[in-house]
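Just one chain is shown here, as structure tokens, and it is the form predicted on its own.
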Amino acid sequence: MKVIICCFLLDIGCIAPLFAQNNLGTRLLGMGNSGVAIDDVWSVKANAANITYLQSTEASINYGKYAISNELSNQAFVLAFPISSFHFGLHLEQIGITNFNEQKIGIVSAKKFGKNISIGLGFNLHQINATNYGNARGYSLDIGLSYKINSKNTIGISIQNPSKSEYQLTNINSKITSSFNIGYCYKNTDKVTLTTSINKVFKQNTDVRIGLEYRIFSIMSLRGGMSVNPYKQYFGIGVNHSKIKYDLAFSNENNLGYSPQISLGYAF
């Protein structure tokens, strides 16, 4: 079974890097994977500029399974912390099976310019390990911009791998994802957060995503969302107890079924 999955991933142009690029954490997954304008510790991956709105050091770890196979999983860790007038972040991620997996390591830096504008930059190391195919390594840059119109409205822009960097010295048919993402977040009250984004991956169709978070109790939130291309449905739940955050989310694609993801976070 593992060999079949490995060959499948390779034959379709290596779907694994696409999964890895789209892992924005369990909270954002439950909101339609639309997080380019939301301030969250997983902004380290979604849009580094937004980590400037975090008030303290935060860390989170998540684990996800994919409906295509119980053997295919994704693990990730993110950390965001302030130092003086800058904010920094780190993310580590792995997706795949024993015979085929991708690792991604990234560091980000972000800074506010005035009260409304933040800019973030990220540097990533990508590596693919494929049994009988060899290994591949590559590097990429990310750029993020956040404009907080006021306390309720935020616009975010994220560009991943704008230089279209590729894996080096490899016979594996895979490329590092290049994408442009623009999004909007509206917070009506402390109870309601609405987010939407337009996501364009190079040489793929444009995707539109929307998400909603509603805090039903002081420590519990319900989430839902959808994406257009491919059409997916998302829902999730989050519990914040003291400084600990628990999140559970599911994505559903008609041809693949449900894929769960869970995370545990801590605000220091």
Contents of the next structure:
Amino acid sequence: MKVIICCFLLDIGCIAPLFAQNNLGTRLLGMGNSGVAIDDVWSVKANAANITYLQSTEASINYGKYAISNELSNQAFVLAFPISSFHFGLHLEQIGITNFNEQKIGIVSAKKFGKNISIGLGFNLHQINATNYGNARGYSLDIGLSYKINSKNTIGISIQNPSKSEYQLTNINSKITSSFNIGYCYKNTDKVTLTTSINKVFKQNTDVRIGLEYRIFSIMSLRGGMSVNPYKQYFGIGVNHSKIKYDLAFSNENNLGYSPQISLGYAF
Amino acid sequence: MRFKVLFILLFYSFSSFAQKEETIRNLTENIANSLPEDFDMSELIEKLNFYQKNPINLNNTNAEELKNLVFLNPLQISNFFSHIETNGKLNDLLELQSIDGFDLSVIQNILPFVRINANNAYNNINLKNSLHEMLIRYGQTIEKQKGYTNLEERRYLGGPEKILFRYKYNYEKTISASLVSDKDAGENFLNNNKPSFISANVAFFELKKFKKIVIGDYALQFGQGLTLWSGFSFNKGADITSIAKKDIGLNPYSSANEYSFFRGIASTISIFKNIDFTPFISFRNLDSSLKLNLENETSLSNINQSGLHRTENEINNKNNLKQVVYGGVIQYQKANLSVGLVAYQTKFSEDFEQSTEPYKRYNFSGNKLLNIGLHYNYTYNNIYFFGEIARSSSNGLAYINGALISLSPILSTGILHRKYAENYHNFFNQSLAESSEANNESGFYAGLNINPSKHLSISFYSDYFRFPWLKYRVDEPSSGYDVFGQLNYMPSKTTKLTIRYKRLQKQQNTDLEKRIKFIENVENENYRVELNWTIKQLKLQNQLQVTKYLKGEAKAEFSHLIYQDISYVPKNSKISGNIRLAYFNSPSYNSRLYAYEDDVLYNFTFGMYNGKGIRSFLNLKYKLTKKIELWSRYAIFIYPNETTIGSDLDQINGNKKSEIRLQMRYQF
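Right, and the form predicted in complex with the partner chain of this protein, after the form predicted on its own?
Complete assembly follows, chain above in first position.
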């Protein structure tokens, strides 16, 4: 079975959309993965510029399954911390099955320029391991920009792998994702946050995403979102008690069914 | 300041009647393609006409009455009663502004239909006790259609004219009566000395414990429409709050639509404080296609819902099926909670046959069906929960649950989950669904309304649905989704820009001869830009629509429509009117377009624009006296590249199809 899935995944038509899905953590997944302009510890992966709005060191770990196969999973860890006037971040991610998986390790650095503008830069190491095919490595850069119009409105831009760098081994037909993402976050009240983004992955369709978070009780938030291309619905719930953040989210894709994800985070 | 706000409200209320039509247009637009041509939507607007003449006393009203105001959503209605309960009766209309969900635009909309009178003596406010309204409408397609020629076999036996007569009488809010008669194009005035369609009723309201009594034709609308809902209902629309149905219970029926109503007697009785009971019984003769089986017995294949009796076959099928419906509804309503239990039986004089076609495997068979259902709505702070669970005696279970949440003064959201079994059967079912009937479907809907300022409003929704069993032209279980977004920008009182996007993806059998997959995706995308603006006494509307149709790997089809509307509505003038000039081009019926068309009063038309051509119409209204108003309409389609229009008996030789309509309303 694994061999069949492995062969299946080696086809770029299947693997590209899967690996191109940047894991933005469970909170942002519940909000339709529209996290370019929102501040969260997972901004380390969504838009590094936004980690400048974090008040303290935060870390989070997550685990996700995919509706396409029970054997497929995704694990990730992120850490963001301030040092002097800079913020730094680290992320580790693995996606795939035993015989075919991709790892991504990255470091980011971000700084505020004035009250409203933040810029973040990230450097990533990518590795693909495919049994009987060998390993392939590649490197990529991420650039993030955030503009806080006021306390309620933020615009974010994130460019991933703008140089379109590729894996150094050519017998594996997989690419490092290049994408351009622009987003808007509107904190309507202290209970309601609305996000939207336009996401363009190189050589793929443009996606429009919308997300909503509603803090229904002081420790609990409900989330929902959708993306247009491909069409997906998202639902999430988050509990924020003391310094611990627990999030659960599902994405539902046409014909495929539900993909769940959980996260556990801690704000020091 | 106080007077200034009141003045602004009153000033705007003059435009509310136009607003009323626009609201109904927005609510009905999404279902335009599933409604028959010339569907009578008078029931939507005539209630508003009534309340304009007999305004609702907000200090002595109930939820059922307020649900008739299409501008109010269930959460607003619930918030209104919470406010009254907490703060007592209203002293001033301006107090409405302090109720959650009631902004200036909502108050402007409802102002012509409501009054405040603390001592409940609103009848003294210069209102006439009795109101008679008589309406006559005549319409005809000018070009001769094939069905009216001397064909030897099948042809239309009546004339091409369409005639509607409607009389309504209201005595205050205690007695009403109506009589409706209708002759469709191609029908005779009389068949076997009986009118083609006639509907009448007498209704009494608030007679001690009897809240309502209707003798004659009536409608029943309860809960979310899953168990018992006759007549018309809204579906998904630009306003996301329309997903929660506003049930008005028992109501006299005065529409010209000939299928979905009851005929007999029904009453709503207050049996205890907060508990109402609505027993009903109905006897009707329906049109159906009957056939003989191998044992020489008649069986029923389908009910004809069109109400058309034009050809010999249609006339023979008229009233050949007897239907008896009886049952009752118990409703409990207190503060923020409403619960209702519905049970009724539907019996037919003939058996529905068991079809051998796979997609009809779960269709209803037999002649007797019992339906039971439980519906509820409950308001908790800023959340309005609603839902219904229903079961048919054929073991089919169906349920729907949803919530409207007012997240903040400018943001509200709606979510809804539904699951209808393949074998859930119901003849009076109007629950929210992608299909025309609520069975063989499950889905999840989520929508958002955003009103950041009085100049800007944004709404969008997404709906994912699955059909677990086969459907017509879909030979596998299938799924799809519906995405909608709309932005309204109103830079001034007279200018409005609307941008709308809608994408609907479903699955259908492939057209390919060499089949790899049996079903493939069918995608319909629609883009629309509309601009409304004013030059002195002229109101102008420009609209551009583009539709993309794509099935599987085939080449995409694109169609477009562009039109200019000009309305002339001078103040204090007896004459007003509007005109449209449109150009459209759609390569096939698959990529056809729909656009709202102004028409004579009570008639809502969604024109279907198919093929390549020009569309134009002219409407004129003339107020002859204070009591008599006249309407006229001339509309034409021109298809320059065609030699015939239409098909079968409706075919016209030539490239033009034109229609006239005349209407008179006499109120006394």
